[in-house]
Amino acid sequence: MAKKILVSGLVNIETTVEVRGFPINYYPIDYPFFGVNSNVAGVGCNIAKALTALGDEVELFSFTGNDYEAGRIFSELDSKGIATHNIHRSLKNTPTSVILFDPEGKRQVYCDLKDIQEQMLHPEDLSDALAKADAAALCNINFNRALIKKARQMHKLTATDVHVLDNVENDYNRDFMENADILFLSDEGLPCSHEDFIRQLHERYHNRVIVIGMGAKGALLLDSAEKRLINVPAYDKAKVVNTVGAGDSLYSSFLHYYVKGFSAEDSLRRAVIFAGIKIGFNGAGVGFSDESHIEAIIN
């Protein structure tokens, strides 16, 4: 039976540009044939697409402008079977991003959020949707601050990805870390070892599950139920084309399996495969496997 997951976060138009390497030397023009691509993406969109591909029933909340780019986003989501009636066209313009990436998988992201950080979702308007959901995947964006608190008050399973942290008291992300049952982040910019930092996070916020994505090194899991750290190696059987969106894939596929009743460790072992396959595609919003593909590899 499909699980119902409420997803709230950014949707945007993303352009990826393949560069020769970092740092980028100046030259007036380059011709990276098939190296410049545009897709519908954004963290909320990526999560919704991944969960839908895995068979979940998704209700997506977000904001766009009332412009051509919004029309493209709505058309893409409709084609994936993702309902758009909870996406508000109230922004001055639709958010856009440009991502530079090199052949080694390193990337540099320029994300123009327009005026989305000034928007608000009113939790009381989402109470029914939260009540019907098996879990809430709430991105660390301003309009979700009150929503993640409401979800926690309703004893709903809450999950968030804070992406990059340099300390456990990060002001911007504190609301999300305090109210997340499942907390994901990247290892980029950590001030100490992975093991020390994940323990500091747990001591401070007491999350049920914490996962640090470590790229080619896999992922580190702290499962409070098991009271131990678990290293899960990366899936390295697929070619790496572009690592953008790998974290969103790891997070969303973990949530899918965890909500289905898999243990945290078994969920993460499947999630690293899902993310490993996904980075063989160019763009954060493409390359999502289905459940049968993942299970075939596991077996």
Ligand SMILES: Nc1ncnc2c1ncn2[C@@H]1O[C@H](COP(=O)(O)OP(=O)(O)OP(=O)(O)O)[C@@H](O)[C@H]1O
Given for the second form:
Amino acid sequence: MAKKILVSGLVNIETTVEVRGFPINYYPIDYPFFGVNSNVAGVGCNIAKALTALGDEVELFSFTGNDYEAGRIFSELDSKGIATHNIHRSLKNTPTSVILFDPEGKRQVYCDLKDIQEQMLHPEDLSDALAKADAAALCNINFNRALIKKARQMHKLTATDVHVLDNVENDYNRDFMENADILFLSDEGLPCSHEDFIRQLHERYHNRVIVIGMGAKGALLLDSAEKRLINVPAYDKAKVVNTVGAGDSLYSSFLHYYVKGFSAEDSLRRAVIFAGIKIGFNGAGVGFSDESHIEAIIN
Ligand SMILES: Nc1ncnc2c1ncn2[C@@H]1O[C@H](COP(=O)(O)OP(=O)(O)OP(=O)(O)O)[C@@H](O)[C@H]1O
Ligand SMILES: [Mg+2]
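Take the protein just shown as the form predicted alone and give its structure as the form predicted in complex with the named molecule.
Every chain and every other molecule in the complex is listed next, the one we just looked at coming first.
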């Protein structure tokens, strides 16, 4: 039976721009044919799409403006079979972002959150949705702070991706790190070795599972049940086109398999394949595999 996953996070309109390289020298105009693309994206949307592609039932919570961009987001989600009734159109405008990326996969993100960081989801309004969910994937955005505490109190499996961390003590992310059973982050900006940092995180927050995404080097797993670190190499059989969204697809597919009952290691082995295939496609919403595709490769 399909698992029910509550997802709460940012949805936005994202424009990706292929640049020649970083740093960008000044020139007044460039003509990157088919190199400038606009998509419905945002972490919440990426996670909802990936989980839906893998067969989960997703309940997506978010905020948008009441504008043209919101209409585009709603129709895109509808077309992917993701319900929109929990997306509140109460912002002044819908968040937008621009991502510059170069041929090596380096990128620079400009994220305009509009007034979304002033919003809050009230956990009492979500009690039913939480009660029905097998897991809650809660992005590290202000409106989820009370929700992740409530989900934890209700003994729901909670997952969060804090993206970039340069210290285990981080005021912005503390609520999320303290209340996540499954904690994901990127290795960008780590102050020490991956192994030292993942152990420090575990000592401080006692998460059940911690995963550090290491890009082309794969991912490092701390599975507290097994009391060990496991290095899972990247899946490099597909060519790399655009790594935007790699971390989101690793996180979502890990959660999918973990909620189904796979061990953390077996979930991560499948997740690196899912992510490796995804980055062979250009664009936030394309390139998601299904379960049978992943199993065929694993075997
Ligand atoms: N260049 C690459 N080659 C092969 N696999 C990659 C590459 N980049 C990313 N991946 C795969 O995608 C996974 C997630 O990517 P990454 O570790 O960069 O995520 P992240 O840094 O947490 O998030 P972000 O999407 O912001 O980079 C990696 O663990 C790896 O399996
Ligand atoms: Mg990365």
